[in-house]
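Next up is one chain by itself, shown in structure tokens, the form predicted on its own.
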Amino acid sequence: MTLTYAFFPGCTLESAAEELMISTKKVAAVLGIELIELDGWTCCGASHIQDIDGFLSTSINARNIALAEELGVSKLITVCNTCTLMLRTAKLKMDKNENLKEKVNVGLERTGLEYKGTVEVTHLLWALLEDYGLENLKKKVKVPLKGLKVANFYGCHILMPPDVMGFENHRNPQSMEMVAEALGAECVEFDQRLACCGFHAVFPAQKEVMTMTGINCLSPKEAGADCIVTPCPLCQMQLDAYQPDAQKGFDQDITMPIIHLPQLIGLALGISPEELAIDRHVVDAIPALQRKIQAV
């Protein structure tokens, strides 16, 4: 089967989380998913721009969606929780408010674009369940992740606010568990499963966020997890890149590998950790994966 999506990578995949871009493209190719990157996309605003200029926030994301509409596809896909939130928020506002839509389109007209509202915004995690299907995913598994205990860390923006995101029960989501179990992994229950990673508050509240980071790593470690898996590059960055700094505030060893969702999928598809760019992480995840997964 072949699925085609307009692809909004977002800023992080072209900078600090290039490993997610690499692994996403590798996995998509094996699964038969065509990702057409938007030509000329712009930053989604990363959940901050609306505090300064709400109309601009809506306009730039309406423009990104309009670029997807130009491709003639039905869905625009991302692999970032925050990008998904920002794009869906703009779409919801535009689709509910014809006056706002007209005002935004006046500006878009100068660039030769028009927001029509014909494209749905989705996340790779949701697309795997809604479009691809778990049974089809299971058929692609070459290296079952049997014995690997994963802690699924959702991140705030793929769940909330529920009236914007709304894919599943935001108080007890199961999508990550469903995908991980389809790959053969064992899901570990831990207290911080639905916690905030702290990424968007790291500069104004660094001390508090470092404590959050440590707790978010220690909780699954004490529950017996081999690694944390997250569908969001910002959560991955906060828990991985800032983990050494967070360790300074804890007597206990909080060391916990943090991997992206496409990397977990890629391992089950038989793609090597190096090809998935897992060796680029700050906290070395490869030894833990090698101990538990055959052929890694």
The other form holds:
Amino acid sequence: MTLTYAFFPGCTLESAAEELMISTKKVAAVLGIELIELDGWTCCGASHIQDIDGFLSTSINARNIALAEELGVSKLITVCNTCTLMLRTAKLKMDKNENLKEKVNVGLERTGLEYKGTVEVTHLLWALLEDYGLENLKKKVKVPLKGLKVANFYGCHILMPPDVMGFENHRNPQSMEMVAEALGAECVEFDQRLACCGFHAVFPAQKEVMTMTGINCLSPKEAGADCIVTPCPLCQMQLDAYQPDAQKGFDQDITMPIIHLPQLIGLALGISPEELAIDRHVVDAIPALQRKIQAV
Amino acid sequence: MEKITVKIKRFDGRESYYQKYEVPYEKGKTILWLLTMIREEQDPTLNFTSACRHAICGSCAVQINGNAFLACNTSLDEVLDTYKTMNLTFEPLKNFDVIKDLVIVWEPKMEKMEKVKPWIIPSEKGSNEHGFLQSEEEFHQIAAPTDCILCGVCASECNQLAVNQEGYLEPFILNRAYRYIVDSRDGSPQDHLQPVLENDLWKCLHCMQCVSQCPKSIPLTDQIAYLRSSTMQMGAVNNQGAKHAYAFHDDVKNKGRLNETMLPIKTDGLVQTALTKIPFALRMIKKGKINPLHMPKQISGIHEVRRLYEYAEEVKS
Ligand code: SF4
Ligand code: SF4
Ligand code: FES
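May I ask for the structure of the form predicted in complex with its partner chain now, the form predicted on its own having been displayed?
First the chain shown before, then all remaining chains and molecules of the complex.
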């Protein structure tokens, strides 16, 4: 079985979260998922451009989606919560409002493109459940992650607003648990499972966001987790790269390794932590993983 | 018979504790029915507020298993199904002071709301003789925001408010400011907007909690985007939030993608970045997460992207 998707990496995958690019491609190759990166994709706006110009924000994402439509695939896939939300928001707005769609298309015509609305926007997490199937994923597991206690940190934008995202109940999602358990890992219950990472306001609300980061690390730590797993590179960056800054506001040790979802999957597929670029994280995740997973 | 185990956070004015009740399950009921059953049949001392039972008065919102709901229009079956449980924990709304049990204090919030001048500052277009006529379109501008029933659900879920009660405005206060700013009869939108800006407008985290849970489906986060745009049009572009947004806006126009290395400098300026972000930058460089020598190339199709920017400008004017 080969699934083919148009692939929208998003800006972080080209720099700060290059390890997510590396691990996503490795995992896709092993699973037999073909990812065709969009040629000439732009930043999704990262939940900021609409503050300046909502129409522009819709237009650039209409262009991104139109690039995928040209490839003749049925789905555009991302590995970032916020990219998914931005693309889906633009799509929903145009699909609901014929006037807006026409207006956007007047602009797109000047670029030689047209937004038709034929491509669905999805996230790797959803695609694994919806298209690939947990049973197929289980068959590919070489190193069951038995004994590894993971804390699933969803991030807001893969869940909300539900009328845009709507893959599962935003008050009690289970997709991360389903995937982690299929890989053999044990999911810990912790208060901050559906918390906000704060990344989008880390500059203007630095103090508040550092407090949130500390709480977000401490909560799974107290619940006995070995690491946090997240489907979003922005949550990952906030919780990992800013963790030393957040630590300064806390007396207790908040140390908590933070890995990307494809890295967790890769480990279970038998790919080494180095190949998954787990050594690129600020908080070293490898010792905790080594302690728990044989063969790592 | 199936039973629902209900734990309610009680507060007697001095101490708080959880109290357990068991209620026989009935199909097709509301959350308010459940609370009313407990008060009428088991514990007349239990305090909660409700009046209209039709999602109008806004008095019956509570936290259930960690999230805020309007009790009278929330189906009990849906809540049980959401959390896949027969155990419900009730707490008063978060980010409010509590008077007793599930009853919260509204006065401080109303005082806070006065900051945004929640009233019409009449424009010169109207007069006592002729009134203030609005077109249908103008009326529609205020139709959605006036649906707010001040239930407090959005404030209870707000992640910024949770860590910044003093500084941040409740989403329903932002909605109220918006309502007057867009009202065609108001002659002084900046008088509502300035306090919004001064009260941490740029600290909204884009978490989408408020808009996801509002029982009246008020587009709170679109409103926040509008408020931010309006402050920038008013000339308030020299703050971290606006500069951060412009960094994205301009990078996409110039290259198509974000330049993460330059982002802190564009947002905070060189001096502030040097003072506060050096340890962060060093650890990012050490891990290869930012490469100061690597400048993103222009994407293929950048000229087309710029045409979209030009077009968006045309559409605006
Ligand atoms: S989106 Fe902003 S206003 Fe709404 S709940 Fe989140 S932080 Fe609060
Ligand atoms: S904006 Fe919505 S959630 Fe907030 S108080 Fe008004 S009706 Fe309730
Ligand atoms: S009782 Fe009036 S809104 Fe629920």
